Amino acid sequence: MTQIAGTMIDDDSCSLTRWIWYGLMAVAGIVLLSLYSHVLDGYEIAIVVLTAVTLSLLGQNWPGFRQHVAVVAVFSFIALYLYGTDLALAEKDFLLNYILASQSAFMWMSALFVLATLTYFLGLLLRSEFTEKVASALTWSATTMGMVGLMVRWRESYLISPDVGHIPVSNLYEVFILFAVITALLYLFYERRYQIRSLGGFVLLVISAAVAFQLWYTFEKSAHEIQPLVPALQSYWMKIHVPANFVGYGAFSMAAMIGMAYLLMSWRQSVAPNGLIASRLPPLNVMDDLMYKAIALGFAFFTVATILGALWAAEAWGGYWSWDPKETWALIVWLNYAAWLHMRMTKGWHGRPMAWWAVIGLFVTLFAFLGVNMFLSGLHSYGTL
């Protein structure tokens, strides 16, 4: 009887806050709306609802995200309230210039990710579940500071002008970042789901390597400094195409990571059986489902990015599709994926052929994320080396 007593009020507790968190995502849609009303157009409006119900859904059965947001909105309330209308108090106040302006944030999201990585390869190798408890602690803490540090550059724009101002997506220096929270985001979902960390290591390899272009173009090209927006990207498409489109490469990137995994453990059970790998990762099987599942979320999200990008295109440039060399490509990022998804659920394809498969896509995913940009020209050159 008191164990039943107990389960009802952990569900009580749980109904409970679930419904503590849809309110408080309404009040806060409802504070910004009644706020920037005034300078918010119908799609905009739409697009703040939208995000509210989506943080709702997210955070209804998942508290790491409930905490991840309040904490974002914490400390980017700070930022906001310490930065007042003056830009340049980032180089005089000791929080905003060594923790929250967004080019610290990034900084210390940087350092974070790259420890992360580490530190779930160390629990890997000590058969540590707590060191694996503090890598994703540390994953979440960098996720947390990428976040904060977009907020708040996007109030940066402002404060330089009202003309500049844009949410943070519009170029290279500022999508990698974007990829990198929501990759981190999307593995940290999936290993609560699953309770697995020993892959850790692994997603957040390919994050590190966003983190270290994103140093290497900061440091390099200077590219960390905000510029105003070409004509073409001042448009509310942006807010919804890009973030869309990259839910599908995130989701990509950790289906490839996991697939060197599944080809790592493959090798390995033949060879060493009971060896830390054999023993550490989680089973074949299981490991075929995580990149399944990352996949077809990918898929649907690229498909949902593409024909927003279409209507964004015609209303742009006076055409759905012009076979422009970033369409093209990611045409084939579509077609890639589709077919990979076709031949896994009407042919029952799985195992090591779809993991090679599942890598393979990845460098085709990187050549139309990146490498149209570098060698390629055409209408959607707005992020060139």
The other form holds:
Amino acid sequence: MTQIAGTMIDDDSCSLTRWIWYGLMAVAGIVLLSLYSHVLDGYEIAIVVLTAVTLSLLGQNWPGFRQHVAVVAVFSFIALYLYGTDLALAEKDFLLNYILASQSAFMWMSALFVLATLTYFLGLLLRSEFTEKVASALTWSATTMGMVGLMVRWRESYLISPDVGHIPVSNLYEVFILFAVITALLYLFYERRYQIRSLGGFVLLVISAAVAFQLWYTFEKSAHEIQPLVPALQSYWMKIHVPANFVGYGAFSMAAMIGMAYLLMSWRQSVAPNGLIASRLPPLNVMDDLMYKAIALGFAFFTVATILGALWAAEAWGGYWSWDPKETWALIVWLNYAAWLHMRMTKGWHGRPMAWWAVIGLFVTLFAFLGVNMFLSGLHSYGTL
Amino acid sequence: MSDVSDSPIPRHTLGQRIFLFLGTMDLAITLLLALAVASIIGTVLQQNQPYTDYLIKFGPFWFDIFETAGLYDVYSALWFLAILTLLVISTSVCLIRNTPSMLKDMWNLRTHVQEKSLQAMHHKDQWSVDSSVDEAAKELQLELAEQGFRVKQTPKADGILVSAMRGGMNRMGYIFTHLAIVIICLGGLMDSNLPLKFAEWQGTLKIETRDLPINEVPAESRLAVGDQAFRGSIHIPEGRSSDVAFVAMRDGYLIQKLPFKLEVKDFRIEHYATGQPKSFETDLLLYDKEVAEPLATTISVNHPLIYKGYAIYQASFSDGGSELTLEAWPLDQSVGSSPVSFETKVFENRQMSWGQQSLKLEMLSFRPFNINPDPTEEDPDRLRNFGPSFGFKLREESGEAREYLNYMLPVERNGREFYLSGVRSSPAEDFGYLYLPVDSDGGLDTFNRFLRQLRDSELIEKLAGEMAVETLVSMADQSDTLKQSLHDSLATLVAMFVRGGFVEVNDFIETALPEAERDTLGPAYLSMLREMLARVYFSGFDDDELVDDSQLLFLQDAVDVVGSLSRYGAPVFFLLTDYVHVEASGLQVARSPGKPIVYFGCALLITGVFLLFYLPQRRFWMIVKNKESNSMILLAGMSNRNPREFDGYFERMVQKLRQLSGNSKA
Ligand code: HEM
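Could you output the structure for the form predicted in complex with the partner chain, given that the previous block was the form predicted on its own?
After this comes the whole thing, all chains and molecules, with the earlier chain placed first.
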């Protein structure tokens, strides 16, 4: 069936599927807890439960996500099984070497994201819905490979040595992958919900840029090597603070890319109302609305992430707020979007100015995410204790 | 929710106008953005560094201007606090103005709507049912209540109005978020150092900027035990204790008395197999007069000790006065040429007499090992072990000092090994490095012998004589004057080189030689110098010993070092031969009475934000009227969020309501 861009799909899962899904997540959570309860502290148990609940909720009306989780689980288990306890197999075992070892999985992810971006644009160009569907499938595969890579890398860190083991969200290299995966998932969610495939290329552009940076970073700096955690990062807070932050970053990036598409569309509409862009992109009001949704989502998660950061800082640095550059930039990002939301909600601003603002917001976000680490020094640069 | 009306412009008093202005959205947004921009300054300019660093960086003119603007501590500068205060006031005013209407809106089911206004709504529908007006209204009411709506019937002239609302808490979201901002800022204020600034401004408190022992710090720079917030730090060497903390303020500090005494029993760093630090831990004893037994505990990063509202954190570590045994290898000839051994401690200053000179040696730091990226620019990406290191300053009588940093595990460059010694003349500079070649026995003897020989004037005279003779053998002119002048030139070249390196030799060539001959003679002089240096180096060797490449390379390295000694500036190179490592644990002690308030505000903020974004307020109105023998239903609905989502919601609601009285007709 053809869907008009912007129509909302809410729910197409029957309740049996849904209950099976809940059951699976519950079982997975319980098995995990009973296997590892002896090494998890209270906070970590809470995080496991929270994760199971989150996955249940995300998957309840979203078949793609259910498949994604299932494939990630299967691939990760195969990798774990192949590895056994020997990290050296990463280069000897065929399947690990070419597909499943974290490094290989990330390469697949990178290639697939770039391919998906091109395919989305091709679909736009050819006005071909089929091509766009292929692009969606490619995006799903890229996301899956990225997630598999993260899972496997998690295990690999433990294979290096149990005391080195940690969740792979601890340095710039790892969070770039997290960023790509989360942004893609956010986009896929909205894509299905609002039938906006023609926006795919735009959103994936920012992911492809991240992937390009990532590849440069890997080759130039050998950043992909798993490093043990510095003492300040050895905390359960990291497990929730970082992902929450990246939902924020991902949503803001998506809003900015939709903002770009908006600007492009509103310009093309005035010069070539029947042209490719003007006829294929979703209507302006749909994009305007999506931009708001993405920023609202990002703002909510960024609020949570910043507060979690403050709680963590209170435990690690001796104060919940130290005006450290990273903290301060988080505040700047937050204030910027608070102003954006006010403009929209209470002054009723919309359209091009807000789209421009969302695009500028990306640069502010980018600086908070990358610039601070690259140019400013502070407590967040883990060079010293 | 604004109270603008189209009645004639009301006359406000000045107070009222200020109040209104403070609550305007424009001001709020301006303040949000102003705060964001102001915050940037503090991240670009590193805050709370030693003021001398700023002075060096900006020069005296800008230093003063920036200091007056409070840029070295932006976040407690008056103008910054003023923006924050205004934001809090503006948010409060906004709250005060909007809360009543929000609360009303939360409960009010709007039972006064007119049919006309329902007809004008975007989301509406109309159908008729067989049941009576009362029954239909009742059915609708039950169904909506089932769906979680608050519902109310109001009799109207020609029928019944059923009003329903869900998500009234959305309005609470507004109140929560904005109240949270006010609460967080007030809690933060309680934990800030504003009271200290105030006391300083009143003159009851004075920031101490001198480097004094704790007991000599005057009373006006001390803070008594109390309920106030503070964040201080203290370095305690192993085996020692302290009952105060240093509170950093601008370019100085205050001393905060603690109600207990902290003793550091042991400080430990554990390492991963790769050598990076894995944990920093301190075994602490806390003596509280009110408790008989001291409290023994271990703190580490991310695991502070909380005691009676005081939090004690593992923040850093430093040297606690390690004992070092050093060997001084002379680099000039004022004190003979063999190494001298002596003992010192980190943070110890000692006067050395060095020939005519008197130098002060200030030991600054020691690290038992360094798993670092390469400190030089050769290979900065790779981590490796550079062995123990120690830093020190050599201060001349004039007060001028250079800072040195010596690494004690030879580093490898192109297959040869060197001791690295960094030097700089101010903390603002990067270290420049001297590479002292290590000989095949792993020591400095060979280099030292070469250095000694270069300064041995008898040897130089002898070698210069030999070389003069050998050079002139092949020439026609063999007069003694020529021989003597060549001999003298050679000796002078060596002497110049030892004094000032190639720089001085080049200066000589540039200035002393006639311009016409400079191009031919210059290179000749340099190659003669090199030949002499090689002769000096090999003069200790047996004649028939074979010279291999490694010796030539060593010679080249040694020549490089001698050539840069004048820039190195120290007459001595220190080698570490033994040490006893004593560490000090860096603790941070904090009291933040505002913390629970801030955390409460944070919880409020999160709740509020999610309520605002994800709990849409939805309203439905149904007018049920009698029409012939049937009842006519007019339904209208609205949501304050997300109209697109409401489209679908409204549609489904219509379907449900229409099915109620099974026999509904369009
Ligand atoms: C640091 C300061 C502030 C923050 C972080 C903040 C945050 C927010 C947020 C997140 C929203 C929700 C936007 C939405 O509904 O989508 C909001 C709404 C709003 N804010 Fe603020 N705000 C601040 C200050 C102010 C001030 C000073 C005013 C008054 C002039 C104000 C007036 C409003 C109003 C009227 C709304 C709309 C409520 C609604 O109808 O939903 N805010 N604010």
